[in-house]
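Below sits a lone chain in structure tokens, taken as the form predicted alone.
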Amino acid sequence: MNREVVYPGTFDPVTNGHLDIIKRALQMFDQITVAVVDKPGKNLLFTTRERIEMLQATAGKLSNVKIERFEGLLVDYLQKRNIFVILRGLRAVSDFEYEFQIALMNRKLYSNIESVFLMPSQEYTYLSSSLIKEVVRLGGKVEGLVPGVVEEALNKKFALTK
């Protein structure tokens, strides 16, 4: 039997927590499709395809991750694949009511659907890719909590705004 999972999310910017989740996942399952959103209605720094790049130069890397862009309701998405089973990351308990309520409507959604969470390793517990974009817009240093490439790109996005 194939264990394939869906990690969908924005990833603006992929940061070393979602990585952790990525590769202790891999020992669960036997592909992980990071699934990007598209979300043009959302206010984002960085645009589809650079997420798409981004992930693909770091998560792509590693064997049985596959990078693809969807749009609209990941149930669909899930359906169009015949994939079951949703990877999701929690951080601290703020994060479990919402991944809650989100699990619960994917499944009302699409009966056959199981979300699985993970939990990051602790020293990625507080990293979110909102306080990473922060951070490096006050001009602070993020190197360590998400990977070189990125850190370069999120340099030049903030350089070209200043």
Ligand code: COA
The other form holds:
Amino acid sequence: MNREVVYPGTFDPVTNGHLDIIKRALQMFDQITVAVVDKPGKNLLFTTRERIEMLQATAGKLSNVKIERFEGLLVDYLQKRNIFVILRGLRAVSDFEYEFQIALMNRKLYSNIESVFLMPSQEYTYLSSSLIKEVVRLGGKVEGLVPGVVEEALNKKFALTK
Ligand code: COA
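Could I have the structure of this protein in the form predicted together with the named molecule, to go alongside the form predicted alone above?
Every component of the complex follows; first up is the chain already shown.
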């Protein structure tokens, strides 16, 4: 049986925490599709194309990892692809309530769906894309927390928007 999973998110931008989750999941699944939401209900720094390019330059280099864009309901996307498992990272107890709501709503919308949660390495449990953006915007260093290409892209974005 080919075990496939979809790892959905905004990835604005991808961090080493997300990559850690993907690498862990590769030990459990044969194929991971990182699904980048096209129009999330939050303000973004990077365009969908930029977010996908950064993922392609990092996670996309790993075998059995594909990067795709999706819009609309996540469950509709899974149904079309004939995939039944959603992967999410759980960083702290504070993530639990939100993830619990999403997982149950997705199951309500499409009863065949299962959600699988993995914990990132402890060094990434406090990471979020918003924090990374704030630190770079204010001139701080994020080395070791995001891939080099992401650090460069962030520096460029904030230098341009200053
Ligand atoms: N390392 C670092 N950061 C992590 C992380 C990890 N391992 N796991 C989560 N995060 C952070 C993200 O960086 C992000 O931070 P930010 O809010 O500062 O940007 C935050 O946790 C959560 O973002 P993300 O994982 O991208 O999820 P999301 O909440 O933005 O999007 C979707 C979740 C895309 C899965 C959801 O919105 C969705 O399914 N949308 C489609 C529409 C739909 O079906 N809606 C109904 C859902 S029930």
